[in-house]
Amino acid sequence: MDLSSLGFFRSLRKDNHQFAVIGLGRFGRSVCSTLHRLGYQVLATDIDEKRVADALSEKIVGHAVQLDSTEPAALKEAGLFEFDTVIIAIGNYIQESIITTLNVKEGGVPHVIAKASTEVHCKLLKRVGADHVVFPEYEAGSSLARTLTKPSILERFDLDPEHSIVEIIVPDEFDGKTVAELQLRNRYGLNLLAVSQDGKFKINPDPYQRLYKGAAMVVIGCNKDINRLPI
């Protein structure tokens, strides 16, 4: 995660139980269904009446209305400006996305998250006031490329461009060795956070914990050091 995003996420109200999502494409539907499943109240909008009807019939949202989000009056009438957080999920329609973002920010919504489809689109969204921009296609593509080149890395969380937390398959070279014997900090400059055992993770394993191939381990450190692991 970009450290510049920390301020935005810290500003989100922890007691907020209502979200609005503009756009019911694949990304918007995913956001709606997840929030709804977690017990939050979600108002969804889309210019396509069928998408609105489908969202209601499939019960992925509590409320959904058909409207043109490029019209400020329509957003105000639907109560969008009263929400603390609005997600603009119409990234594939760049002009509409930018106008909607501008409308929502000018309407006084404090937290606006927008989906971008290109790097230029991302810059424009930030220019008109988006508080946080997501780039799902880029993130998915980057993740896939890393998986293809490093299949032993099961999960990765980027702390910044140079440091990450990764879950990896225990390398054959580590099989049967204890944490102390591996000396990950001295040999690789990495810290071991957890190892899997009996289907669960053991956090902060003791020095006598043995690792076995086929299991998983979680380490934190510099990317260039992670890449030196025998994986």
Ligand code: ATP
Given for the second form:
Amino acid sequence: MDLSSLGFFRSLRKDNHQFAVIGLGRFGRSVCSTLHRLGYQVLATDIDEKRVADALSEKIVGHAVQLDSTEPAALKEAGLFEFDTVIIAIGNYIQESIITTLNVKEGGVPHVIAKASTEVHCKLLKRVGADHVVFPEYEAGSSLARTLTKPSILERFDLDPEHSIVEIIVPDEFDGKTVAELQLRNRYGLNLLAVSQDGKFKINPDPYQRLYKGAAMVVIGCNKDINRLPI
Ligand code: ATP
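And the form predicted together with this ligand, for comparison with the form predicted alone?
What follows is the entire complex, opening with the chain shown before.
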């Protein structure tokens, strides 16, 4: 995770069970239905009456109202300013997204998350007070490109821009070798966290544990060292 987002996630109240989502495009609907399924109360809003009606009839939210979020009075009347966390899921209408973010922040909502569609949009959202900005198309595209270029990396968790935890397929060159023989720390500067065995992971494998090609292993370290692995 980007460490600059740490403060934001730490500031979220653990006992908050209510969220408001503005914008019922594919992204907004996905946020709503997931929160709803997880048992949280969600108020969804959209300027488009049909989208509001669809969200209610498909039961992806408990409450939904039609309103124009560029109107502060409409947001106030619907009670949006009483929420602790509001998600602004308007990506394609940049002007509306910026004005809505400004309105919601000026209304006193402590945690405002906004969706950006471009880098400039992202900068503008931050300027008008968004506490956290997501860029789902960029993130999904970047993740796909990484998977396509390094198919042996099954999962990747970025700790910061230089360090990661990765789950990789055990390379052919490691086949039949023990953890001690591989000397991952000396040769690559990497720490081995887990090795898969019989469909489960063995955490902190002992030095005598043997690795077999095609199994999975999890390592932590510098990206440049991870890139030196024979994968
Ligand atoms: P998707 O997730 O579908 O790829 P998106 O999240 O970028 O797209 P948009 O196309 O930007 O979504 O639209 C999101 C929703 O925001 C639409 O349903 C649109 O009707 C709604 N919307 C646009 N302007 C306003 C507004 N002023 N007030 C409330 N809702 C609005």
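Positions refer to the first chain, counted from 1. Take the two forms, superpose them, and find the largest set of C-alpha atoms that agree within 1.5 Å; that set is the rigid core. All of these numbers come straight from a predicted model, not from anything done at the bench.
Once the rigid core is overlaid between these two forms, Gln209 counts among the residues whose Cα shifts by 2 Å or more.
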